[in-house]
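So this first bit is one chain, no partners, the form predicted on its own, shown in structure tokens.
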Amino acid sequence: MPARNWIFAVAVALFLSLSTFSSAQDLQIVNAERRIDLSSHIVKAFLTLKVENIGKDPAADMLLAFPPTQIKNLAMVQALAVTGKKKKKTYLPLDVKPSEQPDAPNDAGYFLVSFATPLGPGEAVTLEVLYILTHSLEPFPVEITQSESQLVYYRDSAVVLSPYRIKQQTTFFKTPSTRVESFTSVEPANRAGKEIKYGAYEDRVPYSYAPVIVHFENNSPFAVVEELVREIEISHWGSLQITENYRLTHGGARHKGVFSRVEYQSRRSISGSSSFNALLAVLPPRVNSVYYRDNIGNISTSHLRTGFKKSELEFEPRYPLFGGWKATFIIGYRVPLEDYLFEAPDGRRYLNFTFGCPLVETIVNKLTLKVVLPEGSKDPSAVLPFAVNQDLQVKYSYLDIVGRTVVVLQKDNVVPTHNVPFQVYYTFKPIYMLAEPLMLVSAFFFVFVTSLAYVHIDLNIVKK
């Protein structure tokens, strides 16, 4: 019996591998256009694919391949199916998830894109794919002085890495300025202003790869939050308290030499062009009690603008940040409870808030988001549109008896695209809201009775 089970398992594995191989042969990419935006330290790639089924059976999904150097820095992959033309185009989100392929060449990584409906023989579909890379711009030189501009390398391929045959393709690289020191030439290739074009290339076999390096100037702020801990504390008495602890660094070329404050202030456009001394945080609307401080104390260099859709906090660290320099600070604020806490049809309560980092154009290496529920809450669960690590903790605060349940969500490599709503569901009985007031009333009553007894009881031994 065990031998029979083993033979059956081997047969199933062989069938699945042959099915995957067959699927790869049944699809081809008629046209691929890739546009890679290098204007900031967050690399955004927009890939348009026209996929055709040339096989005899319907295809339910397709694979996206990435080289190993990009897989480790891949922050997000999204795919949309496009129907219609020009102004009548409609976009349908598709399910994208990582996929393990045992026969992956050169340790390539894969993502599986599931079609909305199986692609029949002879049919074609147009997909628009967005993938985002972090820590993919390599400073060169690795150290610069205060007066030097920052130059970086970007490594990629002139052709799209794919397990399918691509009949025609073109790749565009957009740089932040016209200063391009060099770029690898894979004919046909040309450069015009801020754009480098590779292709068009015809009839490339699966897993074609043509490595290229682009060396260019990029003085955008390389703001990297090494660790961000956001704590959202729910109080059923009327507000949410949000506290954000930042450990920020400049992820660009390291600063060498001395720093001249006079030169920095007098020649700001030339001196320290790759540094940054101001940040923008997008906060929820109707914020109040906003504070910005560090370990020393409050920092007054901030300005808050409130609006109906969002609030913006412009603030400056205590000193400008050059490559390799770091700063730690805390931002805190309150928002009205009725804007973010709701009741589900099944009677549960749920928090609807925004995941991610409020700072604009910032990479977060490690984000920990803690949702502190009121004491007495039970059965917590979190709903997010992407995978995160989840855990439960207990926090004790004033007048707590059993402690407050804390839902901990942790994710690495977070980019602004992750700033989407998420929900935390829990059950709560309103009677628990009376626990702390009853404790206070009981305490005052006990003190009052004790004082009354002390005043009226005669503790003298000798009668008067």
Second form
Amino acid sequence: MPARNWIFAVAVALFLSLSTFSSAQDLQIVNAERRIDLSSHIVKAFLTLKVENIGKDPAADMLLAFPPTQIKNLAMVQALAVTGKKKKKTYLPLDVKPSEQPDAPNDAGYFLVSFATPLGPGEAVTLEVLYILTHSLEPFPVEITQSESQLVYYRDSAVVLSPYRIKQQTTFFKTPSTRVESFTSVEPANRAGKEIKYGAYEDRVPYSYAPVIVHFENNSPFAVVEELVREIEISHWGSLQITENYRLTHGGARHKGVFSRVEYQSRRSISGSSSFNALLAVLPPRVNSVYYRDNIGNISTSHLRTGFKKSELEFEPRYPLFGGWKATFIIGYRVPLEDYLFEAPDGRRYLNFTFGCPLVETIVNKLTLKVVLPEGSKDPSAVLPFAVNQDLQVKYSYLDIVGRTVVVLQKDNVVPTHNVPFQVYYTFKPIYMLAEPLMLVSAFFFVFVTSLAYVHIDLNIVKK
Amino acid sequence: MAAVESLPPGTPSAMRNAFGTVLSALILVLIGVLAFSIRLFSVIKYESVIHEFDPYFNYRVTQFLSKNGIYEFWNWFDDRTWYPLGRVIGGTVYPGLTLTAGTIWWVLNSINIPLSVETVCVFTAPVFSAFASWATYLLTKEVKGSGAGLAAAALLAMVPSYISRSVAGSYDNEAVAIFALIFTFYLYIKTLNTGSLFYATLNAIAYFYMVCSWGGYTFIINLIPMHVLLCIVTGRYSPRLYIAYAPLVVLGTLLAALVPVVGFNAVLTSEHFASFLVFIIIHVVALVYYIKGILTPKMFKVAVTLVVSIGLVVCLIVVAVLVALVASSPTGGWSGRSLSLLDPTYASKYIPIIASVSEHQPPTWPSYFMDINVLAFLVPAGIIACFSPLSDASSFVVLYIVMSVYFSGVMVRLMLVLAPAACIMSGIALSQAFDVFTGSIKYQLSSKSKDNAEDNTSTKNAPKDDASSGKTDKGEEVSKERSSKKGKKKEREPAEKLSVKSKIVKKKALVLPLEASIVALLLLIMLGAFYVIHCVWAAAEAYSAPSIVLTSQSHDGLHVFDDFRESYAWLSHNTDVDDKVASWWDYGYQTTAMANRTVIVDNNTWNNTHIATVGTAMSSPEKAAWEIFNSLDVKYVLVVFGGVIGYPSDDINKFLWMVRIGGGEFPHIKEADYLRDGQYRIDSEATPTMLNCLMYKLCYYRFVETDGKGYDRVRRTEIGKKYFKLTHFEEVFTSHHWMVRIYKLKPQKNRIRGRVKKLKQKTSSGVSSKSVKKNPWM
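In place of the form predicted on its own, the structure of the form predicted together with the partner chain is requested.
Next comes the full complex, and the chain you just saw is listed first.
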């Protein structure tokens, strides 16, 4: 239920004409309920909106507004239209696109949600919006010692930022523990256990904003992968080789002063509570030849559990990570080709694999995914459910002559919700598979022929 | 091979020779595979990783070479070590190994085989062991024929002494140097046997490669002149000897001088003088032989008296000049390591830094058995075999084994030079023994069945049949290695065509009773089997541990201690890239290679004073140590501590060398202050100096909190001082099993500076400037 971002979204109504906006007053939000989950370092906000068209023309879409501080940390926005009531609810995914508005106040950012069917005058619809914010918990104090636990600030608005009038709204913040140092009071606001409730607020005008700061304890692992390079190498001889290069850091409050192993080992519960030393990667089923190492050799602390639906790799970095500490490592594994490579009806082949980062509850600042196609592949194209930077490269691997085409997909700010399938289409003639074996065979043949010739040729001028 | 081809085709002997050639080639390939694969235990049991200390430096240099190219490499000034002095890597390193691996890497990558530099480095040593086996085959073949050659090659492929230095990951100079050494000797013998200038040139190039690879090249440049001298003295001078020697000295010295680390040492240091002296002698001898050839005996006598008298005068002058030159240098022109070769007690007396390295100690008797095993018993037999008949080549290998036995007795590291000699000798011994035994079996059998008929023909065929009968005999009981050894016997004939006749005569004389031969054969096979078992055991258990990761087998399974890499990884990721790390010099190479941090001293040990400074800091009390480290810009101090898990080679056990080396340069460190009853103790009997020195404090800081008593599992005692605080250092990292502890130097306290400032303000300004000058740290 929770969500996290600072300020948040709004809906706008569009007229039938595509390019001109109707006055924002044509839509209004009857009821908004926002639940922001602050229990990990990935802030998830669930927003339920009941939108009503009070204008005279049908509205095809609406706007969600976010304050500028949130828009840059926004990893993902999803919207669902709810139809039916209570137990018979059905959810219909809606199209959400970033949008530019020329008259945006204070650089607010917008996302445009298109309704499934235009909203007629007087009609109402219920939307479920999920948005995910990264890097939005600010540690305070900025530096802590080994024995302190980690306190963070979360800044948001008590009311939902919206270009529309909101008749009634409430916001809930869910904190990971009952320890809350302080929170801004915007009456009515109260706190019960792990939950802070703001509201209900009645009838707020468009672009209302009421900044609040919540200061609370959060010792969940702030595992941030600064850069992840995943390389998926397709071999038509029967396997996919995946190599993942991680640059991991602890994104929480910086560690200050002494690291005492004796305290870390003997008083684990109170010492280094914000540090983490175990990570979990969810790998595909039927994974094999898994390795876990870094630049200077194997890291011997890992367990692999394989299952039918997924495999789990539980591993530890070489040392526990305290705030600001970094570690790099490489995970590699191999999966059978037939699970992931298919032939499309038009004769092309396509790879169907999961995007994103296999580590659970981890933010990836920069993800580069390289799909290395077999030598001789042509016409690569990638299909993804969201926008990424695409590029083509050439890589030379074992005995390559023309090189392998590499489809490079690059995306910033990736969260676990991005772990969805994507496809890479390409054409490939199986005859290319034989190129390298033939090359080796002919090379050896040549060597033997040469030695045969050498043995039988007598270059002496004088016969002995 | 070419010799084989020149026989008329179709005859049985040609067929036999062709078959033998192919078979021996096949056996050689198998020996190469054996040499390579027996060294892979470390990769299979542990992982594909660089081992120990020096290989990490070589690995780092190779990385630099592959990244920046050869010119950058020659000019490389490394500012990440020996801070603040730095080290000129290009001019102080033997580049053979790194250039070899770098070339292999470059070739592989240019044909699009993307192996990493690390992989290439890890597998360089096993690949070169295969080459070394083949070189041994060639060398022994020149001495005693290809049967002995194959036996020697098989023995060398698995000799434990060589395995200890060339397992996968042991990326050290010796890995390629042993190959270069054997190959140089082979080319020397080949030149000696053929008198070909072509081989002489190749010999000089091989020598050049050896000079590039290892400081042990001085062994070659002393051994070969000794052999030449031996030949001259025993009246075996020949033009072939001249061709084998003179070009080697001239070309070899010129080429050696091209290697930056050798440079003018090739003509200036005493290690090389023997070769020049013999060079002069061989010319004199050559001249004498020439003159003898053109003069009548009478004239020759006159000439001899004339020349000898003049020559003596000239020689005396030259010797006087040389002696004066040599005497003018402080160590008499000999480097410390070489001097300790001649006088085994030299190092421990004068140079503690050489004595502190365990591989520079004399070996114990068990280590001979461990490292060359049954070869030790076969060597005497091989020496005897070399004397029947004594040739130039066999006298060389005899000389080789004698010298290497002496050197190995001085320094355990040089066991490595002994191993090839022992293998060659044992190969010869085994081959001759098999020859005699199978020969007598064949003779007895044929004489029984044929009733002495056609004595001549049967003996002529004897060699061939021996081999096959030997083969069937052994084939049943033994494994692959053995069968390859048998095969060798067969191969020998083509190469030994010349001596076949003399052999036949000999064989008749050496006929032994049938039963005795069979029993002796079986015993020999058992000996070989024992050797193989021992070698495999040594390769698997004794010499494969990479030493940066330790394992222990306990009742609940395998336990891995990966603390070194844990802390190096921590250093590399969580400290500033320009921070300086101080540790005892053992860990210098690893710190620069794995953690990529600047170190104060490393395993190169070229500057004794610098090492002594670190030793002094480690043996000083906290404040003094802080000042020393601070003056060196050190940010972190790394100590290795085995007390928690019982890792014996930790810094407390190395502490005596820190005190000794530190005290050698800085007399205020007195070893006596640390000793109680002549021992370094850290228990309640320890001296106050010991309990207050930095090393003690850094190792045992908060140690008592682990078990409440402070029981040190290496020293098997409770520590003397349990509760204390650090004032000038703070603990920033301790690895999982406490093996590595890293401390940070605390910044100077503000309080003091404030007080000084206040004082300054109160007093006159003139005083303050003086006080600033007086103490730069405040």
